[in-house]
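What follows is a single chain, given as structure tokens, in the form predicted together with the partner chain.
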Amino acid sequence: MFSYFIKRLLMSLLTLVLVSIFAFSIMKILPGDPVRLALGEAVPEEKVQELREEYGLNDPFFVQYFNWVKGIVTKWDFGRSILTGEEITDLIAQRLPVTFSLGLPAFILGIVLGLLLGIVSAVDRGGIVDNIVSFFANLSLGVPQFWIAVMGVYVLSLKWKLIPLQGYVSPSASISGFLSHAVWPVICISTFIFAVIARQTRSNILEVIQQDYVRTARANGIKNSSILFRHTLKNALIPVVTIIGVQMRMLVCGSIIIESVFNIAGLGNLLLRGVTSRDYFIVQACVLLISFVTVIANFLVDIAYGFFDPRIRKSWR
């Protein structure tokens, strides 16, 4: 186990180091001076030259690169705004909670929901709440984000008034501000995790039953409640672990969309400015913020993985 560790640590630590240089390099391909594209053409010369000069563009790449990642690496300083000059630290500092408290009850929603139902319809497999769940799951898959939310805004906001409008109330501020604000956008967030989740659920657990060992146990006479909860779920859920990490992408896509549905002030909503604004030292920092969160998780489950799962320990030997 321990090894496994130390080589799932490792190869994470490697997928950030190639994401901070992708994240820093990018920005360096994109033609003309990135100090002018962010100020416009009528800044004079001298005052874009005194920028780079501060900013240290003038410096060659590798100077550059080492600069930004010691600055984040010692200090968690990621340099700041061109347009403002505000530390990008700080706004970062503002914003990850607001993401966060809509992002985490929608990804416990979204799994909780999706293995709970996923496991009622292959249960019931080819009933009536196997279709109407699969019917759903797939449904949520074509559904855009950004089209339910407005949609919800429409029917929720305008016609029966039950929720704001939009906007962002923190729980610190107040409770039922936030449950009130937060109800519509965390269940849009959750769509697509949802529905992977169950439908990958489903489709584990009737592969699952339909193994030797599962018809062994019914031979032998267990019950039906113990082959369930014994021998197939242990085996059929080891797999969705896996799609838990790969389900923090799809958290940050459904963020960015729904913070700019309902202008609320997000981390998604700073990168969605950093790119419009063309604000590069914004999207570097915010891209590898969003790739650390994702390694982390896939580094969490991996360790889950091989904790639950002797197996995969064995072949990473």
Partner chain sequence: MSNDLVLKRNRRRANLKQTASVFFGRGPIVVISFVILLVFLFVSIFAQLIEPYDPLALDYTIDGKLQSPSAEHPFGTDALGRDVLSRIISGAQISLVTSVLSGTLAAVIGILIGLIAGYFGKVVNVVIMRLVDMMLSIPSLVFAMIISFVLQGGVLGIVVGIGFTMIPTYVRMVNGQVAALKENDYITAAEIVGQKKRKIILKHLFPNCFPSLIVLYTMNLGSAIMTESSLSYLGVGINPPQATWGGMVADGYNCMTTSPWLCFLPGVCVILVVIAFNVVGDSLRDALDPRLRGKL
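Under this definition, the rigid core comprises the largest set of C-alpha atoms superposing within 1.5 Å between the forms. Numbering follows the first chain given and starts at 1. It should be emphasised that the depicted structure is a prediction, and the values quoted were computed from it without experimental measurement. First, how it differs from the form predicted on its own.
Relative to the superposed core, residue 261 undergoes a C-alpha shift smaller than 2 Å between these two forms. Relative to the superposed core, residue 272 undergoes a Cα shift smaller than 2 Å between these two forms.
Switching from the form predicted together with the partner chain: structure of the form predicted on its own?
All you get below is the one chain by itself.
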């Protein structure tokens, strides 16, 4: 197991390095000068070059990349915003808890509903519950998130006055305020997670119950509940674990669209601001942070495979 763990860890680190290079280089190859955008066209070229020198933008590519990575690793310093001069580390520290407080409940809600309704839907194949779950899962996948968010605001806020129109309240400031502001954004974020997991769970269970060992267990008189939870569900959840790992990025990036619709100052909104304003360092920091969580999630998924699949567990020895 130790060799398997080390191998996966090294692969994760290599992936993170490659992603950091990609995130750092993609903004460099885009046309336009971020310093010129920040200062405006009327500013003399000498002032532009002075600011470029201050941010190290005149250095060779690999020198800039090395200094950026060195600052993150040694001092947890992502640099400063070109437009405002703010420390990006401080911006992330302010916005990450906001996104996390919305992403975590949405992540848990989507997984719980997806697994439960996916199992019930598979057991009731072709029945009323199956048709209802399939309808809402397909609807959640087919309808854009921003439409669900806007329609919810229109009905729940403007018509029925049940929730605030927009904004965010920290749970440390007011639990009731947080719940009233967060309930609809959390539901909107969780809809996609629920839909993907429910469909995948249902499909996998229906596939597994057709296997010979399940039919044999049923022929031997084993209870259906025991077949489902002891034999079917464990094997059916292996692909679902992969999907859950991929969705873990929602914990840090949330939903850019949802944060924009509800005017929530989260990490997704910060990333959108960096992209639209061509603020190099903000985009690089956000992409690297999201990639880091995604790589860690994939690493945990690889380890979790061994607990569901005995064949992988044997390779650990």
